[in-house]
Amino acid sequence: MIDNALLISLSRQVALRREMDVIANNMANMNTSGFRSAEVLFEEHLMRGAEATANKRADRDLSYVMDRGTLHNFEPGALIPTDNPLDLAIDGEGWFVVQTPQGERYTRNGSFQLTSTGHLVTSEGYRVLGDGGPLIFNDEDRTISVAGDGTVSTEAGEKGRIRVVRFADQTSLKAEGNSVFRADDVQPEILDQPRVLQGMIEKSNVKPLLEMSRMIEVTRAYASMTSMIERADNLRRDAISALGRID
């Protein structure tokens, strides 16, 4: 009964440790544009005990804590203004379209710049994408202006129109990295009529007083399942000092 009291409260720890993991990712990444936060969604394990017909009484289920997987938060963060003509910011629903190594990918960052090579990139180095492709600028290219809709244009005319998609379930989207995310067995959709804002950003959706909360919360359960441990096996010591001094 004491190994089962101990196990119990070793999956609850590890439960914990991982919750902190994701509450401290969330804390880390509150200034991180298009940041989602995440929480952990955890689910009860029940094991049978020992068998029926060996006790008298009827036996009890053991409560385990098993770790099931990572919930995260679309809701959208705040917009503010940076004056910057390459910040851009989706006001509503819509993703960017980026090219990554491993292939398309969708993010809410629209914190873009130009590379040497004229190429529109995220701050991780993925080129963004458009309707035709990846957008390239030249030298010619000087007054860079993103419309509504996502049209981009220049003194030299227009570049394309960056690709904005929706999808009808965001929950089947796994994150990659900070703000990136990918769609394993969904297709997304063109949003023909996106709000493009240029010159904004959306900041990480992370509120900090709910996430400090949380980790203030998760901090004292760790302490009382420690202190929880720490005296069963107390007691566990004892039993056996007991039993050894059995004639």
Partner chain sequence: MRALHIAASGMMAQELNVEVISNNIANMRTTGFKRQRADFQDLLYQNIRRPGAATSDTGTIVPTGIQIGGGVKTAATPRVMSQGNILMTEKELDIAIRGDGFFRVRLPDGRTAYTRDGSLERDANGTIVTVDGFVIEPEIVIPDTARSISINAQGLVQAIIGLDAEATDLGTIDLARFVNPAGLQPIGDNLFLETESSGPAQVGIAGEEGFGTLLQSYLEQANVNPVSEISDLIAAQRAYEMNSRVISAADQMMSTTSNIQ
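Okay, that's the form predicted on its own, but what's the structure of the form predicted together with its partner chain?
Coming up is the bare chain, nothing alongside it.
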């Protein structure tokens, strides 16, 4: 039984360490545009007790803790005005679609730039997709203006519409780093009436206060698990010295 107490505390500590890593990543990305904070989901993991048919009463199940998954919080972040005409933000739901070497990816980080070839790209160089493929500008296009519904136009006329998609189930999106998300099991649907804002950028949705308090919680829980391990260990030592005494 004492061994079980040790193992159960250990399972909690391993899970807490992972939670700490997730919190650290949220904090590190506090100023990353379009970043979505993550949290860890724990679940009880029941371990069957040893089958003891000889005894009258079967052993009780043991419950360990297990981190089952990390969930992203898809709440929108604050919208901050910048003077840059190539900074775009989506007000409300929706994702920008970008072309990466691995296929289409989705991002909320609208800090876009132009390349010398005139492509609209993310800071990682991924091309931003419009209705008819990547958005390209040439020498005649000088003032780029983006309307609320994502229509891009310049002096030379309409250039297409920025593709903004939504997902029926956002929870299956996976973060891939570089501000992009991947969708494996769900198909994006084109959003008919997106609200695209030009000259604005969406900050990360990390709430520093919440992360701080979660961090304190984790360190305290971790310390109390350690003291539990210590106590279980003391118990065992006492038992050995008490029971093992030969008078």
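Think of the rigid core as the biggest set of C-alphas that the two forms share within 1.5 Å after superposition. Residue numbers count along the first chain shown, from 1. Because the structure is a prediction, the values reported are computed rather than measured.
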Q) Does superposing the core leave residue 18 with a CA shift of 2 Å or more between these two forms? A) no
